[in-house]
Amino acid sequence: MNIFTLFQEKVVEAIQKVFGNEENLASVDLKKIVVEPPRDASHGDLATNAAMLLAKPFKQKPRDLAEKLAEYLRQDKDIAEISVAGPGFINIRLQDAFWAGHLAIILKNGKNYGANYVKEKRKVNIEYVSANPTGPMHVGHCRGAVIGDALANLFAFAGFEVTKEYYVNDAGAQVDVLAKSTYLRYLEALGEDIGAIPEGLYPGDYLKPVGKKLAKIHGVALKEMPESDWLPLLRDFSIDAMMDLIREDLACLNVRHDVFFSERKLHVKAEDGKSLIDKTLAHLEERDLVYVGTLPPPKGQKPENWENRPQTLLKASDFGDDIDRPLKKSDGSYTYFAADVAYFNDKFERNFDDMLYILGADHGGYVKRLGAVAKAIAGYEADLSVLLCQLVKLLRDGEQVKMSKRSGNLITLRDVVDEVGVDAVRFMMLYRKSDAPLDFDFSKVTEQSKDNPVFYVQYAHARAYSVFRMAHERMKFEENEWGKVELSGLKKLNDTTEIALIQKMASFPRIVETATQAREPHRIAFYLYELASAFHAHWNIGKDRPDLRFINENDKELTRARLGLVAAIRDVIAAGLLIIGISAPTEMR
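Okay, now the structure: that chain only, the form predicted alone.
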């Protein structure tokens, strides 16, 4: 249950009761009424802008309206105090009994607290990573992989139907380059001296096992074929080998996609002789969204592929793009953009309501054009969002890491995971907003201190279990016995620090909702660190104040209530860690 949504509904009800006779009430969009935490926690537990939203249509002072609303809301049994502040903010403080009751709700829901809040279960497609299948995953792919995966988990937790998708770029010129590079490694495996890898081919050692496998399967047969025969064979073989390698790399990061969509599928001719790109363009032509024309050269230096000749163009500028975009070159061949258009159309025909793309920061120019594609094809029937991920700078003791022990010139994803562990990598990749640069220091992420957020959060979860073990040793509490505590027992939790912990947990559903709406999974990581900090701080208070310790051998009912508090903290942390894809240890040494 989202308490902010609950009290938003109560405020709207109060408005309808108090101002039901106002003739302009119907013109007020009550969905814009906001109930949120006040900027200063000393002002109360909740704050609303309701009076200021009503002032203009009612032609009254917001403070006067606020006083009338406050007077009505004071009748609510859950409200302890209401005050009007500033230009007309209404600040609300809730009864301690409300927080005890809400703790009971958290305990009842367990790790599902805050989950499945959506009423309309939209189908969501999240496409992320989508690296060219030409080699192992490098650290540049890591951040997008984690953000996309955590975002998919977040949407699933919220109650959406989610598909995790990887777009395999297997139709471009880079695939021929890969095949030719593999052929050299095949010759090497046969014992030939291939010398230095020619400029323009892939020199990585990761192709050596692929070459050896080819030699084992085909012997010298490929060597005796003309290039026109072995090139298509090696194209498929190399792509399959690289995708196996990429899947293994992603798995070590706990990233697993539901769909691997081949770009070649867009180009393949069906029985009617038309490809998916052909059909998509025909559909756009029927709607008069395609024309033949020329484009002015871009400002500054002309790109190599710019053509001052008639091309087939999409009317992208009609849908918010800066210019119209080429779909066919003057020679009749399709552009990469044509494949992007057909790919989005394929997603739309698969009945996705929301399509999210996780792209590198160097793809900023794609945001408007993809948005235009979505509007041209789907109108208002589907939404498209693009998240850009800034670069990650790897550091060791503050010094930038430039080389990799494995490849000599590439820092692979697996290098990073092998050194610090998957949990540290995933958490730290989410510990900044995706469009902000991120420094990843190998030394910092392995520290066992408050300065290392992943350790601090996991330690909080493990610390909860240490409390349960102590309760069993000292007072013979059985596992999960604290989950049976009655509401009357929970009302014993009336210290301000205990109430503050419940309040922090009560904000979790709102964090889930706002993180989902804003497409910002890093908010979950931030929240977990704040909750862990509050829990550790309360633990430390107990060192000086025995009356606040979780275990009181002279009061079993109070101990059971406090164990319930700890169990709720454990479950909320576990739910958050599940969203961001990190383990929740029960013991740490």
The other form holds:
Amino acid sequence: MNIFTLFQEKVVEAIQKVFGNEENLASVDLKKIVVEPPRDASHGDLATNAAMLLAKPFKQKPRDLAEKLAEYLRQDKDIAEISVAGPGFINIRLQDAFWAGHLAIILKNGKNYGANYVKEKRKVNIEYVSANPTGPMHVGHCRGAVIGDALANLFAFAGFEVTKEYYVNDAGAQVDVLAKSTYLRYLEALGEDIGAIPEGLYPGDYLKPVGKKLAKIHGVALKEMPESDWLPLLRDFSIDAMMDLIREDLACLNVRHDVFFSERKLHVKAEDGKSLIDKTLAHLEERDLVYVGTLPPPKGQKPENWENRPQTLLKASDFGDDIDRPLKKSDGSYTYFAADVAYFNDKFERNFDDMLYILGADHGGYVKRLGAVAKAIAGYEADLSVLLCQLVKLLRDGEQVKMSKRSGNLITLRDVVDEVGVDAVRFMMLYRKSDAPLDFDFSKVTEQSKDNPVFYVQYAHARAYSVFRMAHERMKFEENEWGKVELSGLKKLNDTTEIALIQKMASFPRIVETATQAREPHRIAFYLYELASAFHAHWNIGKDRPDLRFINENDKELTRARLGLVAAIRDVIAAGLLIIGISAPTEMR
RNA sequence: GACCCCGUAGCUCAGCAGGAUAGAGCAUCGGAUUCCUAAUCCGAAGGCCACAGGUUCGAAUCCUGUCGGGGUCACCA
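Take the protein just shown as the form predicted alone and give its structure as the form predicted together with the RNA.
Entire complex below, previous chain first.
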């Protein structure tokens, strides 16, 4: 339950009761009335802008309206104090008992507090990573992988039905390049001197084991075949090998997909001689959305390279794109885009309501055309949205690390994880909103790992357990008693600092909602940092005020209540860490 | 030429479906440890929210334009 929504409903109800006979009430957009935590805690627990929004349509002073609403709301048993301030804000302070009751709710829900808030359980497809299966994953892939994964967890937590998907680009020319590169490594494994890897092929060492494996399975057999025979064989073999490699890389980051969708599947002819792309295009043709034409040359490019070629085009500009997009190359074969269209169609036929694409900033030009595809195929029956992650700039000691495939100083995802650890990598990637570029300085992340916010949050979780351990040692509290408190016991928690902690936890469901709606998993990371900070601060208050320490050996019931508070914090932090996919240690030394 | 993202403290960034005095961390300076892990906390200092207009009761937040930084732009994948 989100207390802000709860009180928003109460305020709306109050408006209808108090101003029911205002003729302009119908014209007021009640959704714009918000109840939120005031910026300054001294204003109260909740604040609403209702009166200010009503002032214009009602032609009355906002403060007068606020007074009337406040008078009505004052009857609410949960409200301790209500006042009008500033230009017409209504500030509400709630009864301590309300917060005790809310703490009981948190404890009852445990790690599911804030979960499953959605009323309509939409089917959501989140496609992320989708790196080409031609080698190991490099750092550049990290960000999308982590953001996509955290977003998927977030949506699942919110109560959506989520499928995590990886689109395997295994149909283009790069696959032949891969197969040929593997073939060389195979020859090498047979003892031949292959010299330097020729320009245009993949030089990476990661293909060596694949070549060896081939030599082991096939001996010299492949060597004696013509290329037309070994090529298709090696395509499959090396793609499988690369996908295994990628899956392992992703596992290092704790990223696991539900579906790996092969692009080749879209090109394969079915029994009726038609591929999925054929069928999708036929369907679009029926609706007159496809035509043969030529595209204008892009402005700002050298026009001398431009050739006027008739191509099969999708009328993407009818659906918000800048220009129409080619479905077929001039030689009649399908473009990559055509496969994309068929792929979207496939997702649509799998009944997803929302398709999310997590793409790198270098794919910014795709946003409009993907949107057009969705509109053309699904109309308003499904939503497609694209989340662009800006690029990661890799630094070491403040110097940019240059990567180039040719010189072989490619920094892989695994290098990064090995050096700084999964938790730190994931947190770093999420401790920034995705549409801002990210500087990732190795030396900083490793050297300052103690100052890394991830440890700060994890430490708060560990600290909770430290309290439990101490409670066990000193007062014989057992593990199953940590969060077990009656409401009457929780009412002992009436210090303002304790209430403030409960309030901080109470905003978690709201954060989950806004993070889901805005598709911004970084909000969870920031929230966790704040909650951890509040907990650490409260802990230290115990130094000056021993009466506020969690453990009070003279009062078992008070201690029990405070352990409840700690358990709730532990649960909320654990829930948040689970969403962003970071471990929640019970001890850090 | 067009499109997308960004511009907030010395540095790295939050805040942006409009709300009250713009917040953290780092760095700087000053404090807290016989006391539940100091991987922590408390305090000080630090701002024309790039600039200029507009919308309104109210703008860091929305709109337009300018400047600056990054990315992208026809049969590649």
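Model, not experiment: these values are computed from the prediction. Numbering follows the first chain given and starts at 1. Heads up, when I say rigid core I mean the largest set of C-alphas that superpose within 1.5 Å between the two forms.
After superposing the rigid core, the C-alpha of Gly564 moves by less than 2 Å between the two forms. Superposed on the core, the two forms differ at Asp331: its CA moves 2 Å or more between the two forms.
Comparing the forms between the two forms on their rigid core, the Cα displacement of Ala55 reaches 2 Å or more. Aligning the rigid core between the two forms leaves the CA of Lys31 offset by 3.1 Å.
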